[in-house]
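Only one chain is given next, in structure tokens, and it is the form predicted on its own.
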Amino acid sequence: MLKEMLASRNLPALKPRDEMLGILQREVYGFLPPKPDDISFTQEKDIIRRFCAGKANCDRITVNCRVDGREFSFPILATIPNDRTKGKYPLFIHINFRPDNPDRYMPTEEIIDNGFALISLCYEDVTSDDGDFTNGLAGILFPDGKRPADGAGKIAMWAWAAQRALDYAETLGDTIDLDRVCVCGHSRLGKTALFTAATDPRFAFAYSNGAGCSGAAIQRGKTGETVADIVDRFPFWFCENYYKYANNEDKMPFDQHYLIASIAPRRVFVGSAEEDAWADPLSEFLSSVAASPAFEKGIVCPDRVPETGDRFPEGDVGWQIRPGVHYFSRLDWQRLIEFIKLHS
């Protein structure tokens, strides 16, 4: 059944990773900003005293970068368990909508109790979520506010910042297991998490939650949000080359299974919600299936349309659908944690 469903979508064939990434950067997200000319970190320790009932420290880190000869900085929060008898901790890098810790999308104490460390960053501390390309990292890259047709959109800039958070994590090699780092996010930041991992092989895992259109869901035959919808409301997330595919998805020399496949041979987990029709859970699932040949062990699932409550964690590509709406819930985190532990 699934083979026939994919055939009806008429998807482009998978290509070598570098070729798929080149297409995605040129045609969708814009090219990733360059790595910093220089980077350093300023630490403010224990900004929340006795955090997580004394089980963890929460430090604020300022990431200081020189990019194209200009200075740029942004904050991240590092929450590291205090117990040093358990060896190195796997790490989540969570691209979040708010700077709060904990947050409605980030149950920090539960994450710590499950044996993980956590670094979080607020996306608008990097650059604003709008069409202004003169502030934050956008202003560094495009001082006149203008960009070329394949210039980085905001998703690429937020991904760049998440990669700098991993640069900081690499300074914690005595406490962080750098072979078990997962980048994660919800909605537009789920799209960002996938692009972050696709363009940086240091991430062992990626998790997208409700990433939908231009993220985890294939666009051909998709219901809910379309390319026309997203470039009308949020054109600044993407490069200008993407706009020409509005109401023209069949002409795309790619589809979103390229983004998932570009994470191979590492692992990726895609989360969907039953009532999230705008994201289209079925198209997120089919994208995971279509990307699977790029992995040593693709998605492991029955040959049928999935049902609410299904989760398929056994393969290098995992997928789950829970009841409810567009939200990064505790259940999503619990299933993500299970996926990483299963593959660690």
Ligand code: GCU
Given for the second form:
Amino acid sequence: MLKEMLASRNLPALKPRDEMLGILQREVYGFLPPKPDDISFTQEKDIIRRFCAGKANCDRITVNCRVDGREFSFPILATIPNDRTKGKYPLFIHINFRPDNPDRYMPTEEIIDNGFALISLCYEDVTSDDGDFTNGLAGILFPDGKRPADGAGKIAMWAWAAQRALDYAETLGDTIDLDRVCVCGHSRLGKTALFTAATDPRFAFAYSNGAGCSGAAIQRGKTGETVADIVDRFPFWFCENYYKYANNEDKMPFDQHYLIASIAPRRVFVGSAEEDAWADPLSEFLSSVAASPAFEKGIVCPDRVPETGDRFPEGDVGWQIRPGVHYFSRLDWQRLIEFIKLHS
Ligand code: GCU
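Give me the form predicted together with alpha-D-glucopyranuronic acid (GCU) now, not the form predicted on its own.
Every component of the complex follows; first up is the chain already shown.
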């Protein structure tokens, strides 16, 4: 049944990872900004000691980068369990909407209690979520205000910043298990999390929650948001080359299963919510199925249309759908944690 459903979507065949990534960068997100020429980290004074009932410290770190000879910095929050007898901690890098910790999309204490460390960053500390390309990282990359047609959009810039958060984690020595780092985010930041992992093989896991259009969901045959909708309201998330696919999805030499497949052979978990029709859970699921051949162990699921409450964590690419609306909920985190523990 799934085979026929996929056939009706007419998806382009998977290609080698480098080719898929090249297409996605050139045609959708723009090329990832260059690695910094230089990077350093400043520990700020406003550390919260004995956070989470004393189980963790929360440090505010300033990430200082030199990019193309220009200085750029942004803050991250590192919440690291105190108990040094437990070995190395797997790590979440959460690209968040807000600088809060905890946050309504980030149940910090519960994450710590599950044996994880957590680094979070607020996306607008990197560059604003709008068409202004003069501030933050955007202003550093395009100082003359001219962005080429394949120049980084805002998603690529937020992804680049999440990669710098991993650079910081690499300085933490034996505290962090660098073989178990997961980048995650919700909605526009779920799109960003997938692109972050696709372009940086240091991430062992990626999780996108409600990422939908131009994220986890295949566009061909998608319901809810279309390419035309998204480039009309949020053109700045993408490179200009993407705009020509508005109402023209059949001409795309790719579909979003390329994004998931570009993370192989590492692991990806995709989260959907029953009432998130704008993201289109079925197209997120079919995307995970279509990307599966790129992985050693593709999605493990029955050959039927999924039902609310289904979760398929066993393959290297997994998918789940919970009841409720577009939101990064505690249940999503619990299922993500379960996915990582299962594959550890
Ligand atoms: C809008 C947009 C979506 C996006 C969402 C979000 O709804 O159309 O593509 O995922 O915002 O980021 O919250």
